[in-house]
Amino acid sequence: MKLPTDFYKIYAFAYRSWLLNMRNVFAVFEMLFWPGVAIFSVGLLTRFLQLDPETVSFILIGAVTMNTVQITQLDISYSLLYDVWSKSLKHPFIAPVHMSHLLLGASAVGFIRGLLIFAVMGFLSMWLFGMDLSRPGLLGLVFFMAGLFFNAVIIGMLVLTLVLRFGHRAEVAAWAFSYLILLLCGMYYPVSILPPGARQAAQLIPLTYFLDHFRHFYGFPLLSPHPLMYGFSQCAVYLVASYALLNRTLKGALKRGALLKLSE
């Protein structure tokens, strides 16, 4: 039986990923080193400031969720950036491909590198800091973890469609989205603190309710009624929006030629 045309092509994006992560020791880098400095940088602070266990549950699933979306969405990024940075952009839409071939492969591997970091950085939380990732049970993990890599991809499909609008000059917007999004959404703190328009504008980010949803499981009240439907709601709404405007981005950096001047 043969496989479907479409499944070749997906699968050549996410092993074309697979391999410019694993040839590039600064990924690998990034992948392990960061997500460890930040678990036992936000960890020791929370012994030295004397924190309750279930406020340190709060601020390390804070730390957790913020390298494993950025993990997530930059291999969802890096699928074009590393062509603008090369100067052959053009290359991948040569072949009878469409966007959603390159955005399903890279996501896959996306999808992989940030269960290994959250694993990762799961086991050094209850290792050595008391985390007791038991709480919310395997459903309940799964929910988030689904939550994480949908606002991953979310954000990932943002980066490039400013990628293909602006090129270069967008390249900061694969690492600035994501903390610019976990600063509104309640990275360490509950959105409550925040001030009345920021508080507006978390509302309207489905990761503010993964997280509401998550930390309800270590004793903090529910800031919604309905966290989960919200989140994947708003979810849905973002990933079909992120989509078309990707696509309507790439047929215009087709009519103007966008491709070819950041190739050679």
Contents of the next structure:
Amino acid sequence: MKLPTDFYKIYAFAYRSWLLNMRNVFAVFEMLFWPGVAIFSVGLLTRFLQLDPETVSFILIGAVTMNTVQITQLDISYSLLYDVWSKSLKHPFIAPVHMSHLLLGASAVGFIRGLLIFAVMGFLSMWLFGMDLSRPGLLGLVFFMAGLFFNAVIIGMLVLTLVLRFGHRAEVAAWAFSYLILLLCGMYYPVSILPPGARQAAQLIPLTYFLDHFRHFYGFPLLSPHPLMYGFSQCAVYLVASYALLNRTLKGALKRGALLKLSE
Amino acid sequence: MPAAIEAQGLCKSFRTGFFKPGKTVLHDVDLEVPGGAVFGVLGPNGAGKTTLLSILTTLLLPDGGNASVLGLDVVNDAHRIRERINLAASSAHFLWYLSVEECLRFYGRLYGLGGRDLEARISELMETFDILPYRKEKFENLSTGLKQRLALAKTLINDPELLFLDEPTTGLDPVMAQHIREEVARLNRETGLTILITTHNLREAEMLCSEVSFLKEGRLLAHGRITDLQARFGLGDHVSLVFKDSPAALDYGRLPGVLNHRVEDSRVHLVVDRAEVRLAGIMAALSQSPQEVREVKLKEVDLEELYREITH
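Moving from the form predicted alone, what structure would you give for the form predicted together with its partner chain?
Let us now look at the entire complex, which starts with that chain.
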């Protein structure tokens, strides 16, 4: 990519996304209210069940993961959904931009928001429910965060693909898709308890391996021998595949006139 | 000047359902738009104007035929075309939470602009389109006229060589519509910018366009300079001569420039190719006759007449 023109294009999407988050009361709600509700409800449930500290950490990690991935991927999904809702979808595409500009810009803001959620929920988990976030060490945290971020980008790209393919009908995917993924990869439970078909499906989701790796610092056995290698390898494959799929879907949208229909 | 747009045999159809046949929106359309012109694509609603414009602006892929914009292929060189063109749609829609200047800044950055150059461009455009006082106003709070002015300002943010305007005055009050037309004419006059405008407003086309194409049901029915099309379809200015008694005994059809004539009591209706050129000769011929002309009425041919002739 040639700088600085590419930089300005990425910055355009990032700054727009940032303004949206600053001005939209629901975006603020997403960042504070739901993560707060999640930590309190799950944390209090673990207290009521009188679980041991390791199991409490296991469950709280699931809650932190769910909200971090969801918030990060929403920023990517919103990068097109807001254009659809404002009927301005064709304008970004009449400019000389690639999907990569949009994704990088939106992901940058998604990453910041995800990091913030992770920090807030991590702090609440430590402060209120005694979870020890220092156990995985800095490197463990960095790998886990990177894993969450890559998973969110993949989910975001799949949501964008659905929006370009099915338009308004796919809006619900922005919220539902990540929950489905998290359900499979062992949000509040080990994947070993999943029914056989779902267990195999979980092995195809990189988040399963990042959760496996992170929870292992809290005394839970590794379910796969090299979780980080599996996780990052799968992420690399899925990132390339979902980007290719997104571009292919955009081409299909240009053929079907979907950009025009979604701008009406 | 070389052609800014060339299209041959453009076809487009859309699927209407899984088991239903596609609906053909464009049939074999050829088009040539000279550089520096204001070119009008005219037609009723559903004629295929927006589809044609969408293909030329790379927002829609054609099913068949080929088209080049500024010498670049609309399918294979779409990215390079986008750097050099811009579009204002019939109704201005932008993100509601962005202010006027944020909106222009966002689109400017999408063209790789930034820093002081972009800020200067934004200020200049806001001044040109008289939206500077509303720079901090959110898009959702703007009136329709202001939204359309912002849309036009946005189209010039990248200093395009070719501008596409899709029914730019739809929904505007007459004063604002006239202001926008004057702005479009000024842009073309002062910068030589090529402009392709789609409209079903014939007055607008008449005022702005040097050449027009007529589309109906996806087919190009006629294409050329308005005056050439008038001549081709035998349409011209109307000259009505009202005599005091009976009309002068002349062979009106043989008078120079007369395309058609009709005698009705004491009146003679002439259709001439160009009234301002022919009227002196007609009056000179009448002066040889003893019959006194009481009144001469002139009505210039309008595009509506041409439109009716072509599309019906």
